[in-house]
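We begin with a single chain expressed as structure tokens, specifically the form predicted on its own.
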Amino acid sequence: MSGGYLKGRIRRDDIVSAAAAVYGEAGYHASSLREIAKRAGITHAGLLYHFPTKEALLAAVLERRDAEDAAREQLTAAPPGLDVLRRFIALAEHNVRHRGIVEVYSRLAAEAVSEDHPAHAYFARHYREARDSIAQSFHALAETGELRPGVDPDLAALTFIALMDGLQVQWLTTPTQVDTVGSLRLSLQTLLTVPLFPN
């Protein structure tokens, strides 16, 4: 790898790093590339010449918060059932600790309702993958005989996902007097006839 490559790797995170902080306190509309730049230390060219466009970096900006989180949990690298459960408590559990990234993601999340926000597809798309891996895990779970009777995979799937987001959104509003991570677990273990967790 040669060093005007490695350099200009380190330049893009850096600049990525700055338009994630940028986005959790101000949003993507308010947001300027200028701005982003300041705080990346460069100039407003210098970002262009990174990312030509305001989309470009969001693309970016979002990008890496999913290889992050997919490196991290392996979410899609388990089979369908308790363990795909399992390491969404885990992302949860990270995601508590880690107050900014869940600032900018609710707050993208909200703007991105709009059809015509540059991430309102990749929200649309990221949550039905969100969905559909915790709805197969239902259905597998529900063949094993370890979903309890009578709860419908895909709706309990989507609501978990729900439950999940706006979860997070009150933990930034009140974060002393919501238990993210304690509720999603209470909420899975009500529909499981086995533990989430073993003792």
Contents of the next structure:
2 protein chains.
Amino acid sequence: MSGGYLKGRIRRDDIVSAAAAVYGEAGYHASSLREIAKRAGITHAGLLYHFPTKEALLAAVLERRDAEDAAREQLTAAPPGLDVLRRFIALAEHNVRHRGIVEVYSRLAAEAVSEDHPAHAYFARHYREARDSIAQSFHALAETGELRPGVDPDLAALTFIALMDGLQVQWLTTPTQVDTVGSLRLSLQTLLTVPLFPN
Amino acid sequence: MSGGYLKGRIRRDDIVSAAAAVYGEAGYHASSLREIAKRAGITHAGLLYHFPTKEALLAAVLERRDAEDAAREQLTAAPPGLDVLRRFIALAEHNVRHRGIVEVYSRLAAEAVSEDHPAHAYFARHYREARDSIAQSFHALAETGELRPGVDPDLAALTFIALMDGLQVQWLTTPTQVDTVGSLRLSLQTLLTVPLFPN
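Next up, the form predicted in complex with a further copy of the same chain. The previous block was the form predicted on its own.
The next block holds the full complex; its first chain is the one shown before.
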């Protein structure tokens, strides 16, 4: 790895971090590349060299978050089943210790419901993939009799992902009154015939 | 009621409707009273007569929504129990037919997680009241044996409110893939020992 390449990578990471911070504070639409460049300690022209458009920078922020989550919790590595559900709980535990990224994500998700928002396709795909991953696990649990009879695996998957998102906004608003992890554990446990976390 | 008073009321309502539309499209922070006045077909000075600040207009938008919801579903009229839960389901059914107001609400909620946002106190109070109302019903159901043993009523209330909010954002993003009402019914039913909607 050449010194110039490494320097470019670091610079790029700094810009992505600055962008995430600015999105969290002002939202994506109200942010400007000029403001983000200032925050990253780089010239406007320097930022444009790495990210020629607002949309390209937004995509980089979202992709970095996904890559970090996936690497940390190895969400896609476990076979469908209880272990996948436990990894999503671990992700929620991680998020509670990282308010900044949760704020960025919640804010962008609400902005991006419009089809013309540049992050719309990202969130549509993100929700679909998250639902599919969880649904696979619920289907596997249904086959082994670990899912409560009568529970629809696909509907349960939608419910779990929506609950994660809704808890985040409520927790950001009133942190001391919201037990995010407790709520997720309760919600999953009531769907199962076996303990989610055996003693 | 004098003609002048009535005209003032109508004008005020028009401004509140225009503000809700602009918040839904641009968010609160990126909106301006000038843009809202234009949308309402009133002069900037005319708008300032009714709403001297951005914050006053935001408060009016949120208060109108609460008043409309409460009047329609009579959320506060029923004694704690199954009927209150059914009224929240009815509210969700109503929301699915009114995308615009759901978009405004979801967007403002995500913006208002910061303590310095002018709608922060509103959302903190709104969440607390919604949780309290639902918690009272779960406590009543626990006493009659209609809540599943081992389910914490307060945690279940938090879960239900968070689920409503999370479903809204996911439904706004991918409407055809999200069964909001089905998810809420499943989630409530798994917490109960009796049918939520008897056949």
